[in-house]
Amino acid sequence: MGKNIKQIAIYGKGGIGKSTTSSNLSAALARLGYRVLQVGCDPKSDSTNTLRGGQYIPTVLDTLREKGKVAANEIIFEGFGGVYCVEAGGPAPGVGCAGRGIITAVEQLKRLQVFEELKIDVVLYDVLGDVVCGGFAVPIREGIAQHVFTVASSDFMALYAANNLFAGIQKYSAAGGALLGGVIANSISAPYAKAIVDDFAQKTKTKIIEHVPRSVTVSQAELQGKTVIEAAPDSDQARVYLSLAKKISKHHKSTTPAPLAIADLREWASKWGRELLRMESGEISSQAAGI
């Protein structure tokens, strides 16, 4: 793989907006002039459908099961803005490891010399981040991705998943694994939500790359099977995704995060819970709480 190709992995728990963020980031990078390949690594195989008008594409694993061998034109499909789309896929229901698709997809893309043939500038892996084990850890463990970003909100389970991811990055960092670029704070619709994710980033020695607000524009675009970049290119939300794309395109130095011990994470979350309860009851103002 060419040395100048930027390889990034976007992790996040299911339902956090990881694929929405990934597809809009790919579309924004393409709009900035980069040649982008997005690899969907979630067994649901829905990472790239808003780049292709809502259409699902054949997965690498399904094609291999059907034909035994794959050609580039059987697994790579062009989407909005010229973004190349690949879906790794998952195992047959009830059989095998869901992370196997990532390993297989990477092997096939390397075999076919896709990155060189298509002159790719940025490879974006969209990876399920609920469990950082087995195949899901491959982009980190084997240094396939150079930089990891996690999508998180102020929801505890999203931060719990991010903290687990940080532990995985920390574990593999000494062996040449991918490092953390930062946190993409998603669905930030209230000052307290921003304060919580900002505090989490500070506590784990990382940084917020972008605050992405909750917006009905995203829902409107996805109902059309499109990214915001395609459906509403002049919207405020599109400008946020373009800002994120510019920051990630210029990002070169990732670091090892400092995950919290589970007991410390739980205590930190409890303190925030108590602060929000005091605000809701009127006992303290948001200014007094530092929000």
Given for the second form:
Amino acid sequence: MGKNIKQIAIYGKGGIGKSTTSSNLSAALARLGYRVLQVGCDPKSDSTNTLRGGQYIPTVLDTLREKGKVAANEIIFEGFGGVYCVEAGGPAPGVGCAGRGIITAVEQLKRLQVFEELKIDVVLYDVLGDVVCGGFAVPIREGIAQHVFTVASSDFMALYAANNLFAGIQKYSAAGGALLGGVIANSISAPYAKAIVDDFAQKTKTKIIEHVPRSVTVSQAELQGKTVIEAAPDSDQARVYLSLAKKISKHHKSTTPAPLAIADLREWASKWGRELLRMESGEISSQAAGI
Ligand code: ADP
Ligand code: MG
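Having seen the form predicted on its own, can you show the form predicted together with ligand ADP?
So here's everything in the complex, that chain up top.
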């Protein structure tokens, strides 16, 4: 292993569960025997916390600003299961582009030949994807990642962000950009939520790679500063993340999604809105609605 390195970017709107999913995925991949590097590319810099007992690690941008030059052991830290953790960091709030951190981190990891030195099999980039700025598109545009997955719930804002991401992927797809692996449906706790994300995936010509339930096990693990894989390895939730890890380790063919035009997306959402209202009022049963 180590030669056919797989580079994956996880996008999604803020607070949707990217870091939770990424860290559990990294931990699960490590349990399957892969050598994993997780790169937190959110200016929040908390991507790898649950792999590190709840601890923050110094960011690439901060270390570079302080020292002018960085060594591998100043920016790469080993976490649970031997997962290597990096936080790109971000500019001071209100100053510059959030994408700066991603660009700098990628440059430094390349300069230090980290992937080769550490014989990495899988690199996971955890990227904030609801900022419509050029920086966020870097891993896609430059083809740094081969496969993009998006974390989305059934909430309209999450699907709106996913649809925006699809438009970005489509735009760069012909020029060698990253393609879409699929959607990780997160916080799925009601049948209608599954029906909504499934319908969205179908309409945008993509696939749901995993449905991840909303689970108190995630909160319990997070409060201990751990992933579910570490805190509750035999739980149902851990099995879901292991299933996701297996699918992603085997995944090799990504595709160009078909984002909806904004008017169509709004129309699609209001159709679902009417459907849910009718379900609530008992006018139609969820069975009749096909849920
Ligand atoms: P992001 O990285 O997208 O900003 P986080 O991964 O930090 O989002 O998740 C935000 C919050 O949602 C966290 O407190 C996390 O524990 C919680 N969360 C995410 N996914 C789930 C889930 N499947 N079940 C329960 N809580 C979840
Ligand atoms: Mg995060």
